[in-house]
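One chain follows as structure tokens, the form predicted on its own.
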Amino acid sequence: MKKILILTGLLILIAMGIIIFQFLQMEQTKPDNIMEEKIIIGFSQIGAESAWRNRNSESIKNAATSAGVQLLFKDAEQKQENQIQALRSFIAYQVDVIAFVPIVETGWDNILREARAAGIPVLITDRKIKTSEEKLYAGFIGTDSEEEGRNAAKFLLKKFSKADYPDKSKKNPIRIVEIRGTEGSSPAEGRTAGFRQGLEGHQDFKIIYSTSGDFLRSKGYEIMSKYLDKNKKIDVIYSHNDGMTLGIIDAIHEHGLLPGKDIVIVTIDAEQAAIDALKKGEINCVLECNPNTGPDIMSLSKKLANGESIPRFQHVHEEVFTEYDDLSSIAPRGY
């Protein structure tokens, strides 16, 4: 009897190794997306002002979905004290992580020390800030205003060296209307800064006119109307982006100039309306502003959830498209 309960004892001690074995095995060989479902990311977006907007809201979205990661996705509608609100309220929520693209570059300092008094790191993208303390964000994922700017100044460059405009300069200085995005934010600052700086020395171009559309095409459309009612002399039109470039296009046809031609037109974002206007040879450069940062965000949330250090700056790959290009080649860009 004592034989067979010892026995009995070393079977009930040989399954339940196996029962810890196996259990054992099954957490070594759990999918990382259910350790991935646990992070809460708190996302601000500005608002859906234009189809590069949407696409950039759609590509976090996306992206969120295929990383098993929860996202609180909040519209500001372009006001700052509506992301505020957000953002105070993913704290209170207890978020793991907090993204959002910043309407304006200042502002946010108190609202930044609440997020860092939870114990929440935060994530700024597409648009920089800034701030007091450095450390009050974690870092940044987006674009490069300033480059962007330069390489508009690039390409007019070598459009007014070539043989289309000879001697031009010589005549009279070449001159450019620039339209801005929305005053004091990143995007609108840096693409103004790096357009002077590519043209600084070439006293044969001019800036004749600047001022802020908003990043809005009816704006475009207003700002450039107004203007041609009154002046027609302009060799350049460069514009912050898309949406109020197409507005502007509008304007030019109505005063029975051809965009393109008459007037050079170089471009910020790459959607989709804009290279099918460079192909139609309405626009002469098109300068890609990437908006598929969902990846990237997700990817650096979870370092941060993680307690782990990300770079502080961090840009995303952009091209340039010009009417020297095979633009036949050019990929659709989906948005």
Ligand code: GYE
Given for the second form:
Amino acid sequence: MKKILILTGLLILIAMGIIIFQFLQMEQTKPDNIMEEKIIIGFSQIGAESAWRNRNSESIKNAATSAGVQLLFKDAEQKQENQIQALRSFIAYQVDVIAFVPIVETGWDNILREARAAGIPVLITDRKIKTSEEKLYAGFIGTDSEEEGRNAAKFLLKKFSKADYPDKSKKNPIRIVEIRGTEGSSPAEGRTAGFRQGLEGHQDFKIIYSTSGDFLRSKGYEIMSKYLDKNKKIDVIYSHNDGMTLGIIDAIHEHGLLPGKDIVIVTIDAEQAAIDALKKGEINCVLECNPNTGPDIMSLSKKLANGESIPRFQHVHEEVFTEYDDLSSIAPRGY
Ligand code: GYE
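I've shown you the form predicted on its own. Could you give me the structure of the form predicted together with the named molecule?
First the chain shown before, then all remaining chains and molecules of the complex.
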């Protein structure tokens, strides 16, 4: 009798072991068609107007893959109406989170109200918006354009200070041409305002011409070419992005002038071509604007998808590179 009981107990233990082993095997070989519950993010990008923008898109797509997020990515080809359509399609698709780069600051209230009515949180990235109700979006991560403008002014105050520019008296006023980014975009607005804040009270600096080059290299070239045809009396060019600056440098060369020497050049983004021009002495100051926001966008989106709150404003880390620095220490920018 005792032997039978022991044998029965052993058989039961063996049977349980087989069942547990098979269950574990099943977990590991779950059929492919059973998708893990992936967070779905709808992302509206403005287009591909600059190397900076392309790097920004690459950062977002790579981060989505690494984060195991399903990304619906739409390129608006520089049109706000295409962005609004994209956001509406994300709402219809019932994504977990909407994230987008607003090409301009205004005109978003209605579509953001539709997203709120659908219970979909919205993350603003890169550029800022103006809304009638602050709570129409959950938060922002991107660049501090006003600070970039102030840092541009700060460099010029040093560059034309008595110490660095003894015969400054010959340059009174110091004539500045400003080539702005896309009209109505927060980087253009911020870089314009911050620059003027930085020069406030310094009467010897005069902005003699300011116009939009839409962040495009071709427009930077065209504007500067036409301007130099008429007037070569420029001391400084303040350009809102490297793409336009590279076109400006081509125009300066074609007019027999030396960029960085005959005309001081201050630019924003810090794409590799601008860093290389800084090292060559063709640019005097490069203000970094960081495009690599993909990982932060994914972690903030996951928080929103889980019903957590996020910081209202988060500015990315940005450096300032000038002719006074040890330029050999600048890490490659990768774009
Ligand atoms: O400076 C420019 C891009 O929105 C901050 O847009 C971004 C700007 C950037 O086209 O290169």
